[in-house]
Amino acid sequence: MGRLCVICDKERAIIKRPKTGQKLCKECFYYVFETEIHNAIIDNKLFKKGDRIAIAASGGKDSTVLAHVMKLLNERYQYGLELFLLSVDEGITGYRDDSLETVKRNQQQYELPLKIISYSELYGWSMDQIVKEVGLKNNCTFCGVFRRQALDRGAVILNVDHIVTGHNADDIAETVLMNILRGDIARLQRCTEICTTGDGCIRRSKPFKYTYEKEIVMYAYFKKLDYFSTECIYSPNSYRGHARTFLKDLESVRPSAIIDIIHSGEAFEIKKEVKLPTQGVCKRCGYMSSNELCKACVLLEGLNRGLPK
């Protein structure tokens, strides 16, 4: 007979948690996974009753599990939230068009309203067109800037108070490593915050801040959730990929490395006398920016002038 679950001590353990090493039965794994996310929401006071919440939905494992868990916890603990799905169509043929079909199925499965907003609609450029213009080297810079702003603008259209994203513990630890490797020390503490105010003054939060990617995959697999698993065709060229590989190597030696890196970023403090950029408004589009032009307008200006590849 196999080892029993360390929580219920009744059912056979079939899962070993990557985060803690606990051997659990399936139902107890569901319980601790969902409860940890609920505790992160409550301990950090992420929402209040009556909030309208946009779930950033890409069709991938993180956002699909996020939509499932947000709906489940909202009903189980009576948060009193009004939930929406918000998707961004970057215009990547063979990737985003397929993943959006998954999002549309999620809309039916979870019975949540869905809004899709596209780069072509907002900026006049799709990612396929941008890559054709600038090449593969810098495309993730364009996509990251445009996507953040597109989510904010989609949230304004939906008239929501808050955006939740599927960024997990692995993603946050990768960002900490990237900022260290770039020498961008000023961003270390902000990048580990569970809730921030975006450039467009829309609150953003990461309920999966302390949730390991491997456990999200296990949850989606055992729950038989419908998600899209193909990686973006342009992302293998991203700088983040190198940080991800390094982090996975660290995790294989020391599983707590992910949380340890996050705690290091949380503990980082900037001296009071250090002057940080203040927020203003982009003179072209009216979006919040610490410079005369927001990052998206700067990038668009370069595209429209015809950047060299």
Second form
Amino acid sequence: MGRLCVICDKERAIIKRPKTGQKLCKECFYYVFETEIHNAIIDNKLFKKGDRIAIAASGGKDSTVLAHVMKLLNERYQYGLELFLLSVDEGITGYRDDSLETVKRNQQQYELPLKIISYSELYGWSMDQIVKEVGLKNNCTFCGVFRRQALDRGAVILNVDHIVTGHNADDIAETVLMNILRGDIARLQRCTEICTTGDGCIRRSKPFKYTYEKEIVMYAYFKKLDYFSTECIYSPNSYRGHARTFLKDLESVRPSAIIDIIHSGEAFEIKKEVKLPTQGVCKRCGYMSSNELCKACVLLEGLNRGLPK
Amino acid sequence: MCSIQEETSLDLNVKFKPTTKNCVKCKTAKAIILIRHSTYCKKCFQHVFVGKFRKNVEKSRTASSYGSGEKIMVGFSGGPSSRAMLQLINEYNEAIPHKRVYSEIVVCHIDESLLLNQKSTIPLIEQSVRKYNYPFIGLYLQDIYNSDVTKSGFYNSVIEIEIDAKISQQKDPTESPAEKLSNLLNNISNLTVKEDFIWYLKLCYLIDTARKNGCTRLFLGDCSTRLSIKIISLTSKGRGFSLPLETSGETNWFEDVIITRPMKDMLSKEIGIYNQFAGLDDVYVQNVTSMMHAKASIERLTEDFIVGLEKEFPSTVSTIARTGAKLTPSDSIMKENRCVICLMPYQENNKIWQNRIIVMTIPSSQQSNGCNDIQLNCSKNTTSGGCINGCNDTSNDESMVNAEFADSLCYACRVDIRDIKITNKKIILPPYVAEGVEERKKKINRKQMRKHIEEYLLCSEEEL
Ligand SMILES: [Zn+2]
Ligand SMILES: [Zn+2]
Ligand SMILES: [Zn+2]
Ligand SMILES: [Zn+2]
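Could you switch over to the form predicted in complex with the partner chain, since the one displayed so far is the form predicted alone?
After this comes the whole thing, all chains and molecules, with the earlier chain placed first.
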């Protein structure tokens, strides 16, 4: 004797939608969830027919659902895309081994070609080795910087035009807050862009820009999608942690807060007289960078210098 | 209008820690005050503090076309920041008595005691500013419902929203202003919305009062601590588009009344110290979320978050304030796209944006439920049709009114209206809101008329 779904008025409502609080049946939830992602793709003209797209796959919930939805929408709406899975092996024993297994299972399920690219083959260092060297203090900086480049390099190897990542609305709202708190005005302006392109670099986009994290979990749960659910074992409790907690609190006060923050972020405009760092390329590796050396090269140099001979 | 007054008084003890260091400014006197990482002696602290104020008012003076002899209004809440501001304005204006910067200074206080069923704050406030001998205007927030608090000065229709979300324009009903305001705020159980309403009603009332008293400038006492909280809370409420106008040191968005925030570079704890040195007592004014738990409202939660973060990372407030100062009102802002509730600018097409990223219907059911908006008790269960957020179903007059109303709101005010659950009869929005809706309707009509006869017109709208 439950209440009926507010959209179709036929089926029994079994969920309360996190984004809106509406009570929906399963099928209607799938429909709105998938359609919002489709709208984001179409309204922002993310792809064109024949594009080769790499899905950044970590084995976590976001990328697992992303792979599923990309394949589904590509078929339903005939985007005409060629899809690949691209995975980065950071070299974290226990964490990465298990999640890579998940990615391999996804590959078979979705019948998509998979490329795994590892930190040790790219940089000569695995995350385990880096942690041994720098401890747990800045390890996430390393990992973040290295992963970004690793994806780009993997994309070059796969010869794709475009990488899609599983960044969801919560991630973007959190980044908007973080950039205000840190005073990073250049990133504040860029972080709400759904698609970013560096010169000569590969396009990157976030089809989940308006998708709530809770709904991604809900979708995976009902579709019985297989994902690896542990947080990175080197996860930090940093400044970002405060922003994350604050965002969760905001969401509990007003569920639309996540979308409202993104709405604000999209409306921000920066004074013309504010100097933004100019984008150049790294002298050593040619990757785009606002300084002479890119962040990865600086970090690597530090690592290699400290290397006991 | 700094509402984090408790914080200031609590923090004082910490600041007077005995230190062996010398003042960073004069290098000779012993320092007794620590602000972030710098230590000051009393004299240098006061010098720096007053300097920040002067820098801000002088900057705005040179930009002003009035030069000297401007008549200004000071928005005075009674809190520490507005208390310090009034003193600073007075000292600044009396520095050279025969060459005053401001020809006249009016102090205006809005009493919100109705909301908390308390005694009026006006007598206490009036007494605390008496020594300056400035004209004092004490207003009651409920009087925003008077027909003269409008652009035309005598607009007596109001907007009514009923339980079934039916919106209509009505000739002024018989309830007293106090009854209307209490009924509005009692119907808003969501404190985030309640605080928004109170703030924007107050702001509109202040602007209107300044305008009618011939003041060309309104001073507001937002300090940097307050502004950094506002930057985060406005962002969280979807008010990013108007944020630069709502937090900047100066804005001419209200055209004939310029808003200046001369306290924007002072931390609330600096203000507390200054007031103590100067012997200035503030008046404690409670607001609707004072003493409530952190999750009571977005404003309250943000305050808790920023104040806590500032304790752990003492540059939090200044970093946020600096980030906010780098934002600018968009080029796409249009004077005529003014939200009828908050009077801030709204973006064209923000409703379409919302409907694309929050899908509320499936194609086959669109007929039965023609509403594209969030969580509204709209058309679905009623025969009347139309919802507050203005769905596409404009098949009858009633939903036309609803759509018109929704179209004249900014994104954030629409979110606020969505979160109002009307439980008791109906709510009444003040005449200035109704006036705004009608004005907008007239403008659109004219635009359509113009379109109709465009090919026969030989001049532009402005030339007429
Ligand atoms: Zn349904
Ligand atoms: Zn490099
Ligand atoms: Zn000194
Ligand atoms: Zn508004």
